[in-house]
Each structure stands twice: as structure tokens, then as C-alpha cells.
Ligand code: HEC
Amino acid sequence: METAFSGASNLAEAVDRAFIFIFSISFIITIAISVLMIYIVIHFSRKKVKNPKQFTGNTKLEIAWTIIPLIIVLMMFYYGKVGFTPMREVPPDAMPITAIGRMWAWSFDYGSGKISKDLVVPLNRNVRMNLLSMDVNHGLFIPAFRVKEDVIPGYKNYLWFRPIVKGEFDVYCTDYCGLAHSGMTAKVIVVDSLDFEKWLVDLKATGNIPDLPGLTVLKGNGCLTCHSLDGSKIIGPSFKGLYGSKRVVITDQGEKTVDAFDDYIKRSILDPNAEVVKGFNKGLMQPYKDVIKGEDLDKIVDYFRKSSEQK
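For the sequence just given: structure alone, the form predicted together with the ligand:
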């Protein structure tokens, strides 16, 4: 089980050593400065001191408090560098996996068309993540492994690690990438080597990157039998270019024009017959009020918004 701070990769120990070193020194000096300030304020208070000393400096002290901090920060630098250097030295035997980032989901490509939503990795095996972005910047962050690297379109960034603890850990996106940035999460699942091999064999080689969450909802509810994604008209209007566009709709009060943002889209799913798109017939689409729950509704809207942002 993961505790709040425990490290789960070979890299964590050196990183944590740097943390402990820097935090200890910071803590001691911050406390020392605070105590000194409180002491000064009390001991040299105006009530007690009527004749303040008038000295203006001391070269020896200045040299001391230049040199000593210099030594301390150079040690901090050293610990940081030592903890970091192995992160850039990928062992040649590392198993390559491509992490694909896009708005707003991760997928992990194991080669030969095998793509997974979660990152399943074998215990005690070196893994190299090649980072591929399909749209904007993302950041692949696995706190328990102490690794993070930006996923930038056109750049071949990478990171590596060797998991040393079995279990499930979080994957986050750390570069702001739009509406559902905070929902762009995944799991790392560390399993025994044998279990991993079995899992990989069972993973279907679809060659497809799994659908975005919103699209899954659309497919799962059969929306795409009436709505196309490519602009063609089926029974209902196509979803292409829907988000942010102007719609002419017929209501009980007559015809009006609305902007197709979140509210309108949600209304047209929950209660499609209140505003009927001009040129289509009322009553063809059933109200989905009791079918599609809040979160799925948001996913659909996210999906529409995202499609509209892509040029």
C-alpha cells in the first residue's frame, strides 16, 4: 500500500535523501532566524534600550555569511545533482513503452498495436517511457516513482524507472492542457514479472488508442446511430462543429437562435424536445434525463469542446 510519501522506484531513495538534506538545513536555519528575531525584539526593545549602539558593519561577519551559505548551497546542489543524474542514464536493457498524452487521457503503447489505458509494469524491471503528445503540452508525473517529464508535441522526451514495490500508484498530468486537465489521470500497476507477461499476452492488439471518455459514453448509449462525427446527416444533426456554434431551434414560443455551449448541449440531451433543431423532427430523440448521469454528461460536453478546439 502506498503511504503519503513513500517511494516506489529505484530513483526515490536518492531523491528523498536530497529532500531530507535540504529540508533539515532549511528547518534549522529558519528556526534559528526566527528565534533570533524574537530574541532581538524582546532583548533590545525600546523600553530597555535607550542608547542604541551605532556600529555600521563588520567585514569579517560579511565574509562569514557569504562563505558559509555558499558552502551550504553547494552541498544542496550536489545532493540534487546526485539524485538526478541516474534519471538521465537509461539502462540499455530498459523495456520501452510509449506514453501517449492527449486532451485529456493517457494511453500506454507497448508496441505491436497493444495499447492500454493504465500503465502496467513488471516489478524490478527497468522501464523506459517515451513521451509522445498528440496535441498540446502535458506532463507525465508519477509521484510515487519521483519521476516527471513534460510531454511536448514534436519533442522526444523520455524518462525511466525501475518499480521496486508492487501495487497501484497514481499518474497525473502536470502541464495545464485545458478543460479536463485535472481529470487526466491514470494508474500505474506494478505486478510480478510473470503476471505482467500474461497480462501483455492477453492485451488485445487493436492498434487503436482507446477512445476519449466522452466518446465512450456516446458510443455506449447509441448516440452515434443518429448523430455522425464527420458532418454527415443521419437521423439527427452531426456533432461535427457543434460546440460553440449558433443553432436555430424551434421552441414552444417559436423560433430562436442559441449558442451551443455547455448549457444548451446538456439541455438538448436531457430534454431534446424543448428546443428542436430546425430542419429535424420533434420526438425522434428520447429524453435522456434518467439515463445519462451528471459525470457522463460532463464527459460528453468535454468531448464536444475538445473536438471544437482541434483545428
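Based on the form predicted together with the ligand presented above, generate the structure block for the form predicted on its own.
We keep it simple here and write out only the one chain, dropping partners and molecules.
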């Protein structure tokens, strides 16, 4: 299992070395300055020095406090460069996985429609993470692996690592991305190669479902992160029994009851804050008018209609 100081990837040692060096230098300088200040306060107090004198122009001192900090900064730069450079040099045999960030959850696409909420990777195998944001800025951070990169809409970014310790490790979002930012977490699960291959074979393809295109659109846009299909309450109201139901909503004009048919469902997607279901907060969902359009809207409505007919 993960510990606070465990380095679980091949990149961790260089990062730790740079951190320890910079921390040690900072600690030594802090102690030295504190001791010097205490010494000066005591040695040059008014009780001991009645008529203090000013002095200027100490060339040796000026050279020392210029050269020594310069050397220290260059050493810090060296350790940082040694740790950072390998992070951008991805081995050609790295296994590609796409990390998808959206408000407010991570998902990991292994290809062929196989998507997982946790990142499962094989031990001692190079992994390249292609980073994709579906909405706003996110930051993929795996502390135990000492890797962190920004996940920016429209910007192609990546990171890579080779896990060297089996176990479960935390994944966080480091860029403030909205009200549920702190809950945007996941797990990295490192397993043996054979266990990984079995897990990947058993993982059901949910990223592309030909017979349920509306559900595919919902999953592809992160809707099921905030809305459940089984009636449970998450951030937003559940989709269970949505089509044809009556919903009490809050508008700028007050409270009213609406029928959840085609028009209401489309309005809720395009302008979700105009009619907020009673009991839920306004502003949690962004408008999708520039994200989900035309046929995709019809597919979602059709999915809800067919779901209601099957009951």
C-alpha cells in the first residue's frame, strides 16, 4: 500500500533527490540566518556597544554573497533538469492510455471503447498518458509517481511513467475546476502483467454502444458523473424515470411543475440553470449548447424515451 513518502515509479527518485537537495539548502540557510541574527542582536546590543559605527565597501563580502548563491542556484537547476528531462522523453514501447478529465471525475480510455474510472496498469511497463479535457482546465497528479501535468482543452499534453511498486495510489486534480474539484479523485492500481491482461479482457466496452447511441453520448460527455441511472442522488438529479415524469423546478420567476418530455430535456442540457430541479443547486452544471448539438440531442432524448417504454 502507498505511504506518504513512497516513490512508486521510475521517475520518483530523481524528483525526490531534487526536493531533498533544495529543502536541505533552504533549511541550512534558514538556520544560518537565524543564528546570525541572534548573534548580532546579542553581540551588538546597546549594553555592549555604546557607540556603534557604520561600515561600507567590503568587497570580499559582496563577492561571497554573489558567488555562493549563484553556485547554489545552478546546482538546484541541475538537479531539477536531471529530474525533469526524462519526464518528457517517452520510450517508444510505452502503452498508450488516454486520461479524460471532466467536471468532476477522471476516466481512462484503453481503446476499443474500454473505459475505466480507475487507472489500472501493469507493473514494470512503460505507460504513456495522453491528456484530454472535456470542459475546463484540470491537472493530473499522481503523488506516489511524482508526475503532474496540466490537462487543458484543445491542448495536446502527455506524461509517462513506469510503475515499480504494486498497490493502489491516489490520483488528484490540481487545478481548481469548480465546486466539486476536491472530489475529483481516482486510483492507480498497479498489478502484475498477467493480472492486467485478464482485467483488460474482462473490462466491458462502454465507450461506444451502437444500440444505445444516446447513452454513449451521455457517457462521452461525463453526464453520468453527476447523474445516476439507478435513482441514487449524486450532484444532480437521477435520470431514472426521467422521460414523461413531472419535475418541480425553480426559475427566476419562482417554482413551477414541468413535464419532462423532449423540449424540457433539451432545455435542461442547453441551458441547465434556467430551470433547476428543486432540491439541487444552481450553477453546478455548465450549459452544453456549444458541446451537444443536433443529432446528439435527439439521441439523448430517444434514449430516455426508449428507457421509459421498456418499463
